[in-house]
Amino acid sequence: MEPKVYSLSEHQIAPDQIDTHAFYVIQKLKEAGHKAYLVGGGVRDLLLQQKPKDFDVSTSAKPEEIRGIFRNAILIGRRFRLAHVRFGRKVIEVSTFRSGDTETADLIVRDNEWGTEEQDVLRRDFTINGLFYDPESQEIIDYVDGYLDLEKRLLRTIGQPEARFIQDPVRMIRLIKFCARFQFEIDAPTFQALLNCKGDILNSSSARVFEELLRMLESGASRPFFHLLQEYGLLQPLLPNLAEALQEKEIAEPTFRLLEETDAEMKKQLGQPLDRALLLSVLLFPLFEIIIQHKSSRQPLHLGQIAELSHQLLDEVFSPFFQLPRRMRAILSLILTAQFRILPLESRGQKKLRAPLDPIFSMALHLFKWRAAVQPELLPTYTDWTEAMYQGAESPAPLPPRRRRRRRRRS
């Protein structure tokens, strides 16, 4: 198959904006008498006038030999072995071209076949993340007409969609992902086989599941992306209770109202990235809410049985596909929890708010806030709160009481 080419005054891809690691990755393989291209989400994200998070680079060498020409690489995975190529923090993923068959429908549990570029191409999810991009002859290089399909904002996967998701479930939520990142539509046959093959994502691996999740509420369109998963019913068989729970009105509402504001936070990118646990509290938190009044409508609640309920609520959201990591599940169980010490259930008439000066807290503060942007009547309580840590952390810490000195008995 001969590809498509695409020169400079076509595609338009500045050389500065190019990695200069990536690009020095890619001179080196080529001097040591490899192919090397940049390849996928850089590619695509160029063409789209956005900044890549990743350059990734593809190439004909193998993982040792990439190994032998830089010494800074390490070999990663097993199912997919590919070379890290460090640069202080920074890391250019390096792949060798695979090949496999790319047309029956058999879960993947291994890709280390190598293979040509062509083959390569031809063994990726969707043609706009298919693309080569060489940055020596500033040419980007198409088999699989993932050019125009960026022209036409069109998902396509390449080759037969239902044989690629039951390949790799984990296709379908990167589908819902690209479509709400970039409002691209997804062609038709592409939609048919992600309705008809919805219930295959719990072959997926539950751990890269989680982290296309997390990542998505790290993007500044989580909003979209839930409401698509609801959608299109692929969160149904991953979270089948909060799916559930967003059918009803005053559950959704709330939650995507909150998720419009990380969305409109994370977009902003101002100071140090937000733990993953505040992020995910923000799923929960509308459905926590309902089922704190419920139970309280019965019995008053204090804080402890507040938090055995929120530990309750994790285990029956996320059992049985996904398993919360030990540290995530215990701030989000505080974060939950502090949001009625933040907002008691009874009010309590006035005293002095003493805001603990704890990094957990400060994350509740911060879903408080999201929530006091929802609803306008909870600015006060937020301004009070944040007052009060400002107050506490200004205050001088107490001295330690001073020791009296014993006086020696003379003998």
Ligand code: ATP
Contents of the next structure:
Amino acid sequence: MEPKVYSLSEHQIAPDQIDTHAFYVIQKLKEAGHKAYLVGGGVRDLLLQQKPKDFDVSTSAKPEEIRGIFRNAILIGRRFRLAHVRFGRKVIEVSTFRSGDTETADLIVRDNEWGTEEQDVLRRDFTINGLFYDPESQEIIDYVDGYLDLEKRLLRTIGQPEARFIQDPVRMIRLIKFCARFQFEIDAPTFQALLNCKGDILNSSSARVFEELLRMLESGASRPFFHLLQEYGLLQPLLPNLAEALQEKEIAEPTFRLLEETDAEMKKQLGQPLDRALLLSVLLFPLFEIIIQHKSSRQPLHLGQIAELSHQLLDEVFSPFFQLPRRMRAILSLILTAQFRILPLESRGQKKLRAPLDPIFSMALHLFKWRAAVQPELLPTYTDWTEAMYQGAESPAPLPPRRRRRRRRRS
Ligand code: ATP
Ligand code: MG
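Swap state to the form predicted together with this ligand from the form predicted on its own:
Shown next: the complete complex, the earlier chain at its head.
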């Protein structure tokens, strides 16, 4: 198939927007006699005049050949083998053209069949992610009408949508991610396939899905993402307890408002990620608060009981599909429990606040800050605690405990 080719005068991607390291990698591969292009999200974002998160390179060179060309390359991945070319902390991902069986509706377990550049495009997920850019000729090479779809702001799978979702159900999560991030429309057959295949999401690797959820919490578009995930029925198979809770207005409203607050903050400080446990706590706190209020209606719970209930909630919400990493589970539980230390269930009168100077308590206070933005009546409590933290930080560090002098036994 002949691709459509768009020149600089049409696409207007200024050459200086291309990452210099990606450009260098492409040049070196070409000098060694291979084909190489910029591909995927980087090209898409440049055309949308957004700053790309990363630049990926697609090439005819095989992984071993790539490693032969770049001393700073390492090969990674089994399911999807590719090279990471490192420049300090920056990594350019270089993958070999692959052919995928794009029509058969079987779950893909490995994806390491080498192919032509056209085959490489056809195994990609959405048309807007299937564009090549050649930095030398400054041309966009389009086998799938992705350029026109970008102009139409349309999300469409490459190939038959149902087959593509069954092959790799994580693509459904990616569809919703792009929908939330760019506010694009979903092409009707792709949307129908999403509705038909949503239950298949449980056939995918839970680690990959979990990673996509966490990335979306970091993206600045988590509110529309989780909203769409719920609306299109994908949250239900993944996190059934949370999906059920979000049907209640009194839980849904504060949850989505809290997500809005985190999105606003993430957009401001892009590049400075917050702890992922803190971001997850946003998703769970309104549900947890209702549980605690309910359980403490007769007699207020103490912090030990609250901590126990937080563990119970985490087990119930994430199982059976996800396995919460142990460290994350522990921090999440502490953040959720500390909300009731910051604002106790029962007012204890004027007591001097003592804020521990540990990073997890800071995270708990960070969540409380978002809660106070949603519920302004919490603001004075938030101010009191930040002052207490500040004073704690100023006071000199406590001296190490003095060694007790052993008394000489009198003989
Ligand atoms: P982001 O901006 O979030 O990084 P992205 O589209 O660049 O979005 P990556 O995970 O970096 O996402 O993937 C790079 C490219 O690899 C995609 O643009 C797409 O062409 C292809 N790709 C990624 N995941 C899949 C998948 N599950 N199935 C098919 N192709 C995929
Ligand atoms: Mg990317």
